[in-house]
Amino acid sequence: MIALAAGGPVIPTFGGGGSSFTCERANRLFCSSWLSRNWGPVLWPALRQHIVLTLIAVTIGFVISTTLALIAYRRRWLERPVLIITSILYTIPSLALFELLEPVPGLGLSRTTAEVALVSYTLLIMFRNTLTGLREVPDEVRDAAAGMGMGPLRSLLRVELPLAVPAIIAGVRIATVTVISLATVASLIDNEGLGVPILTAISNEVFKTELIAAGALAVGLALTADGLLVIIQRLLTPWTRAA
């Protein structure tokens, strides 16, 4: 049922009576009763989808950007073209990029389109951080590795990459938080993730609980992911903890 205020906004009555609907009918700022009823059917599925969208985008972006950074580390001429292309992709407004990708054959309004856009926003960040981390390895460390009989590949895998981990993880952290934020906008074409309840709440100019709850989940997800990546970095670089 919908209650219409004369000349005013549309306010949902949430059907039926009972004390559990008092908060919604009174249109209070936040209704815990709405949250408890809609966690299972609305918020939890949206949160799960948001996590999946983020994991796919960051994983693919990490593989692509790390591969390009490793090649550019040995072939310096590749660095500038990659930076130019990834910088252009990073500066395209998300809504414009989704609109540009939608007509591409095989994409359309789908998760694939959303992922292509989200991956593109991770490339510049992770490419630059990985390359910077590798180039900041001291020359004396490389010389010591060579003096121990390590070839270029072995030195890269056993010495240079481990020392570059803090910079690499820093790039992953920034990219992950960026994707979590932009994935809310991706719901416009994919109808998945926390952007769905956020957009639904925005369309309702009166009742704000759904907007607050979904927004808080997005913020909480970003903070949780960032914290987990910090823990992973400390586990991978025990020498930094000792320092």
Second form
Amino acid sequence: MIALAAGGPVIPTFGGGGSSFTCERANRLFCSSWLSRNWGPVLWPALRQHIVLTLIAVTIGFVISTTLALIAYRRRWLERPVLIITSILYTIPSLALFELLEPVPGLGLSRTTAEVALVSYTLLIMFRNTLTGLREVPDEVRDAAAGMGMGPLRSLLRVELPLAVPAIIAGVRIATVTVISLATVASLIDNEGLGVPILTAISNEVFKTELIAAGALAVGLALTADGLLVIIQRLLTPWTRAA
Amino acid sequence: MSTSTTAQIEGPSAFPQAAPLELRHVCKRYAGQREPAIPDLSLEVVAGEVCVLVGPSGSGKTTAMRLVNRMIPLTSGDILLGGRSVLEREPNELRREIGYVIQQVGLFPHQTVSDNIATVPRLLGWDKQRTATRVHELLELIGMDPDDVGPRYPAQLSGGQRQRVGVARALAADPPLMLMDEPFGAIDPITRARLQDEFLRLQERVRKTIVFVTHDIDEAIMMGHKIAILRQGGQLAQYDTPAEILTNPADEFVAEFVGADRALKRLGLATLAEVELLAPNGLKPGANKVALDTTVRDALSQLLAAGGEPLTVFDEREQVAGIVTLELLGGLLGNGSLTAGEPASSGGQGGEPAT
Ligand SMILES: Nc1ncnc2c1ncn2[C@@H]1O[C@H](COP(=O)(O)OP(=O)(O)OP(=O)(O)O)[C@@H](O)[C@H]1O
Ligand SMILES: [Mg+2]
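Could I have the structure of this protein in the form predicted together with its partner chain, to go alongside the form predicted on its own above?
The complete assembly is shown below, putting the previous chain first.
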């Protein structure tokens, strides 16, 4: 069973070394002194772990869902079963999924367990978007490619996939933001990422700076990742702005 | 157009010769269909000529065309390109040798105009320099500025421009055969007339063997050396020159398909240059002028519009070539010297008559 406090201290970590805790003692809503003391030891490592967790989950999810989408693009019958399974995975409440995975031999309270859960949430979105993007390539474009002697693989790599890039990246964007948000909950099992300071802060009913700081970092991370993906899409698809 | 070369003579051509095409007892039955879309079709297209497939919707025009580049498999029969069965060829290799233009054009939206045109040369492994030269040459051939239009994306072109780029892309590797499925079908009438004109001038220069699909009989008459009229069920109703089809339609269906005004259409195939005009001295030159290369049909229309007043005919050097009157044209129609004549040389093609 997962304990909500996850072994974290109930008394807020005011951090060591500093001489003045005026702000903390006055119990103001946000203490920048706390932030500057805890950025190095607490927040920055948590943010870094969070980024790594997200990158791994989105990358693995992308590879799996793109592969499935490419197969389903050629073999239509595969679409339904994949959609059903990934939809189920997507709708399981995250806490329940962590609970379900934890007793599985070899998983337990580990980063692997967290990643398995996070990856499973990305599949539906990225699978559906990639497949839709490929299917929405206009018939006449596919016909022209074949009619000029491209062959199925070349047509896929040079025409169909490039045209599906906007839809694919749209899927990656949603998946990334979802993972960044869910990874805070995943801290319950792997005890890393921005979820750790958030959980610590939740268990403290008075001191809110840590909660606000870690929450803001998660939101900022999501916005930054999304912005980066938008830039990547613009670089990859200059034609979408030529109209 | 500033190129003085044709693509075939001096361009970096892979296939300098147009090839003859022959359909031998071609049959196509789609899977799950009881009746074949095309039961038994045989026709020959002479190298360098335009064969127009025309007929009502569902008569099998597209099917017949797509059988040639093996976009759909033959049920039985054979198709020979340059004397060689297309069935012996590797399909992708065959398709790279056949220009393919469709109504919806199908330009690649994510590639620039230049990259689109370079598609087949790249598939054929041409080097960069040769490909770039060819793209430049083709853009000029279709009357576009390579530096302006080349780097644009298809979304930045008008419908008519896209259609022209589609034709240039199909011409890129200088194929011995072009397949064109209603290439001007989705375009407004004015642009369409311009594209048809351009197409004829282009064809005069590149001399491809062309299979051209349309359901517009007027377009067929204008474009084709020969017209194959298909009826519902994929049967060939008549395969002949435009003049012959207009003069001697094979049956009721063809007569109805070419229209009740077929005598007028026939007049559209000849120009005043082929008519024995009245000498200018007998009549005083009227105010109404007409050029020598006007079709007889248009001249008749102008005569009617002028209330029967005679028209003075001028040649290219602005010299009076003669006078044309309603009586003169009426006499020509009466004695049949126009309507039953040999195929007109300049009305449809501006080149030699079909041989
Ligand atoms: N993929 C297909 N499967 C089954 N039947 C088909 C298929 N494609 C065409 N047909 C049928 O074959 C016949 C000929 O179709 P085709 O597209 O060649 O006609 P078309 O002359 O090009 O018509 P249109 O002028 O409307 O383009 C039609 O009856 C059509 O329904
Ligand atoms: Mg058709």
